[in-house]
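In the block that follows, a single chain appears as structure tokens, in the form predicted on its own.
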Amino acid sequence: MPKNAVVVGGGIGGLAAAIALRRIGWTATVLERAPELGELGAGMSQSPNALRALAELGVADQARAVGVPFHGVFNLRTPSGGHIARALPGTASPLLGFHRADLHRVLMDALPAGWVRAGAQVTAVRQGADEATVSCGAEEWAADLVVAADGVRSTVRHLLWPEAPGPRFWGNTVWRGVARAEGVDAGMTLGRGRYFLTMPVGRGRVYWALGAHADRSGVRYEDELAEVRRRVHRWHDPIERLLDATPPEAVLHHDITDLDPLDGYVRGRVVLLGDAAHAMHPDMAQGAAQSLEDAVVLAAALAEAGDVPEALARYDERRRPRTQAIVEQARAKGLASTSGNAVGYQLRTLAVRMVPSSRWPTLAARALAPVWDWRPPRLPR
């Protein structure tokens, strides 16, 4: 009889999940919470890490049929439109940019019919010495693992980690949108306090965001777009042309938040993965990109381990420090970007324009490198 798992989270993250696990001869039932599956209308880039994970998964080809190179690392100006670094035409980049819901519908193709059910809200998890079981409502799963991919609030981890503190706020938020527009490239916008992110996603679609400093977290505004506008007044073309084709009613706004150290990302048969685990600032464009690395060597560790708590061993073992250390870099790369301080912003500026554009894809690829470079363990054909 194949092994057969439960997968809470119908995310990026646990659909990556219960690919693993099928490669490696598993089963699994994937529960999202969300009466309707699909992602939130909104962007993202994956680095060299991320795609590698997504070709030990086997769906490299189909992905990189829906994102779009980004530069957006090496397009960096002020408001007022001057560059500070450029991307010279020719240059490769080692990044691609997505809509979520184009990565999301790929990984759900690759997943038989029937093994991701919708609208299934986890109540409680038990868990006895050969099984765990997970109960949403009347019904129950039991299985031989529980993966908890349920994202930075997860249910899961409040249940069996009670003792963990929740997400912690550090002061940023951010505002997000997808606007119909020909010709934008990719880019960052260095403000004092503030940035504003265009990544083309595919299909005549630039994603935007605009991350910012708060003073508190919780403040939403009648009219998110109208407070977009606000604090972007004047920057550069084509940032008023994004919002102007950017339907209010569309714009995302949410506070940034992240998890603080956990002591183990396994208790029993159940294990964290992505957000659920490792929670992290979008900064370093790494919080999916995690959740896919977890996820080919949880599967890894399960393959070529004895059983199932001795894989969970080595599965946290391999993942905690790595996804930890993440978490401290983004923490304070974004931090940084929105902080207010005029010399800061000053220095960072300065610092970029004297790095020749020629040179800056080799210099940020070496600076990032411990994080591009990881490579995933091999999955069983």
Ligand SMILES: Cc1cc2nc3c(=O)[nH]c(=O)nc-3n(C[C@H](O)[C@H](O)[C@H](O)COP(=O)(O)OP(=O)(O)OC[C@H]3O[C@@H](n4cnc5c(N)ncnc54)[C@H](O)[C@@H]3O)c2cc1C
Contents of the next structure:
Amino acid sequence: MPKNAVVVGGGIGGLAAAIALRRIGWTATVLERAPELGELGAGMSQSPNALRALAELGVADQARAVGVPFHGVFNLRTPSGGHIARALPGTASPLLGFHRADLHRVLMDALPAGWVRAGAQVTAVRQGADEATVSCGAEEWAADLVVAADGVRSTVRHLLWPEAPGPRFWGNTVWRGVARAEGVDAGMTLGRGRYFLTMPVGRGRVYWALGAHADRSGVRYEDELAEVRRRVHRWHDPIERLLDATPPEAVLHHDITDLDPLDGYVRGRVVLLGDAAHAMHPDMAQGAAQSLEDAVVLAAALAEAGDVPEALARYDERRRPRTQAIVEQARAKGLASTSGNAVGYQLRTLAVRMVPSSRWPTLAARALAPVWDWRPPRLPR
Ligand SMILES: Cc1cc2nc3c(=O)[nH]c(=O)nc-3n(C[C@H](O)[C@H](O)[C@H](O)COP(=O)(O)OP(=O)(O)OC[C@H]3O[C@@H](n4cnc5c(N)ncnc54)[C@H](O)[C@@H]3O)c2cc1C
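Since the one above is the form predicted on its own, can you give the form predicted together with this ligand too?
Below is the whole assembly, all chains and molecules, this chain first.
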């Protein structure tokens, strides 16, 4: 009998975990509380480490087919439109931009029919000696392993790590949208206390995001798109054009929270993965990337260890230091990117200007090497 897992959450992390488990001969059932499967209407980038994890999951070609290469990290502008760094023609970018729904679909398509159940909200978890059981309405699911990939507000973490503090708000909020537009480059405009990001995500769509400082969480506006417009009033083209082409009802507004370091990602036969374990600020573009890494490392540990507890101990040991260091880096970067401090802003833009644009690809690759250079363990074929 193959071993079996229940995966709580059908986001990018949960689906990746199910694919990884399948590759090592396990079966898995993914329980997703949303009535329909899918991802938010927004974009994301994936870096070389994530692309290697996708390759190990066997979906590299499918992901590349829907991803768009871009140079966003090197196109930096001020609100009036002046370039402080420019992506030079011919410079290669190791990043791919995705519409989230496209990447989610690639992962869904890699799973056998019937492995993912929508409308299934997990409300309780019970540990046994050789298995763990989750409850979902009147149904119960027992498994050799429960993978909790249920996001930053994880129910499973709340139930099994009751002492752990919840998600923490540090003062960042972000609006996101997708507009139909042609000829828009990837890039970032740095304002004081806010930034505006653009990223082509294929088929004539451009993802944009406005990140800003917020004194408190939970502040919402009757017309979120109007609020975005107000905050980037008179910023350079194509910002207004993108906002004009964005359906107001499709604008997403989220406060950013992250997790303080947990002292372990494993309790018995339950393991945390993705945002449930290490939610982070988006400023390193590593949240989903790290969940892909988690999935591959978890499956590799299960394939090589003698039993499930030993495998989970290895997963914890391999994933915790790396992911928690990235949470910290992302937080520092996130807070700097929305700092309203005038001197800090001038110094930051000055520092960028002093570096010739031709050097950005090398410098970025060097600075991000500890994150981007990660190599996945090989999963047995
Ligand atoms: C503005 C922004 C930009 C970002 N940009 C990037 C980027 O460029 N690159 C990148 O790699 N990452 C990025 N991220 C981070 C990325 O979105 C997350 O890290 C990633 O989506 C986490 O995936 P996950 O599967 O762990 O969690 P989620 O995507 O949150 O999925 C959790 C799933 O579990 C389900 N669920 C929750 N509770 C239950 C329950 N009790 N029972 C059943 N199901 C349940 C939820 O409905 C959800 O579908 C960004 C995040 C933000 C906010």
